[in-house]
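Just one chain follows, in the form predicted on its own, and it is written as structure tokens.
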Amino acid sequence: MSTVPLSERYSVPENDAVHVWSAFFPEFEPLLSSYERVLSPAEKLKASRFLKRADRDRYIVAHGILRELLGKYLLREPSGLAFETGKFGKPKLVLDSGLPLISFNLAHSGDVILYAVANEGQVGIDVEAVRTDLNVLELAQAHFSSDEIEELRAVSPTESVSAFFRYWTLKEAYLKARGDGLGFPLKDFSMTVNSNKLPSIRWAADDPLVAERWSVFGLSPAPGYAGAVICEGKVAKLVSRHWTT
């Protein structure tokens, strides 16, 4: 992992690459309304509708970056950027001729805020807030693969946990780099974790090839948080830096 220098920061990323950004919530609370006036009016209506405060705060930053972050690749106003979604939600850019291609997609748990920026590829992204509460072999049976549930198995009682949600952000940002959302059965794909190479794909129903067509990489944005990204096509760096005001 490295990262990027402040002199190319805004650079779109290469075919091979996919920048990484991570913001952490109470950095950014002070700014709130900035955010808010830079949204759409969908995007306004959306966020009024989160029943608790905190959720909608969360929100409305999250998308405020995600719009001033496009609009440093790209070179426009954040206000002025338009998106529109696929059939499960998923949103991108509507550009204008002869801006270059970029995808993008987000995710957010907890105070962690990750954004993934790739090339014309789709990019899916995921980041979990680690909880001790939860009965994973439990959860992993509902939802993994027979794969994944014997290798969580194989993991100690203390290690389970965290090799979890490392599984299920892997999945997770899967279906979100597809665009399938939850339309894609999450026990019709399987990936792997080794502590000893990066994750990967191991297989899908509906791909036989998808090992070759996804590039996996697990991350670890904070103490007690879980995250990874894939990307479609051969991506061989990953580049991080953290979003400051």
The other form holds:
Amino acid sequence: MSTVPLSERYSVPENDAVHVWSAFFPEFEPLLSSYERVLSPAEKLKASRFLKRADRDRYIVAHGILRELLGKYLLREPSGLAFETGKFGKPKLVLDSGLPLISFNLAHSGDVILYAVANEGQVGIDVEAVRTDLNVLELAQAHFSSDEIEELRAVSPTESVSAFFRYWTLKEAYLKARGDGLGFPLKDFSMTVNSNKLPSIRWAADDPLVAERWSVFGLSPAPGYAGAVICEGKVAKLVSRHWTT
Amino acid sequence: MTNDEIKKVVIDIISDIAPDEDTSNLKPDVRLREQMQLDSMDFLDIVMELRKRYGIEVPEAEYIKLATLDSCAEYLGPKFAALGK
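Alt. form predicted together with the partner chain, vs. the form predicted on its own above:
Full complex below, order starting with the chain above.
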């Protein structure tokens, strides 16, 4: 487990900040059994349902670290934390009165695990290992908004894969922040990805104030990975930290 | 198509999208995403393949009906029947 003592409490992010923690799965594989011990019975059941051992192990490590990380913010034992899920499966903390309100989100892909921790407002994070086996223009054509498709078509073929993953992770992070899952169509909102500027939400069909309501950050957590985090409200500071053994 | 044939259609698509996965032990009543590492992109790939291979459209609001193999068979059955399959 992390060498950070439980007594070392992490400060809850200020209203204008989001904390993004990254962890590299192979570093934690030897600690699998200790992470498994802190999971709830429901989490252990979920872990046991994966057919492949690697998927099960990643779930255990990702959720074990999540408990340890949130425990540091709340000064609670990792196994003592309780979660509930929204309609589309987004988990949130069940907090005793007196504890600081924090929101969080978790994403993992390949060997990279990302956590976002924010103050009160909703937060969504995504990471994807960039894959070259996909027909990205075909996927975009089927699911993205027309202005995103146009922009993707305008970039060179060599850049279209990385551009697609930047769009994808932004869109996924937005859906996760909203807590809607894929029930809110990907065509019904649009992102801007411009290498010279911060990414942003251009429009959303059900929210004329979407650009003011959310703060958007693109992430490059490791070579070969794209990521994004989106937070409710005016968040100006992104604090990146690496979780180590 | 029978329910088993529809499940095989879905399993075949998953096997193409995620060739490393062993689909032989998939439980029909447990959510696919709880049994294998299928992310949202893979899921939209499945929807796209249903459209390309069989002309079946799945609206976003109904994606949830593709959660398990059993629910896939139940949801897709009438759609295949409407296509005369």
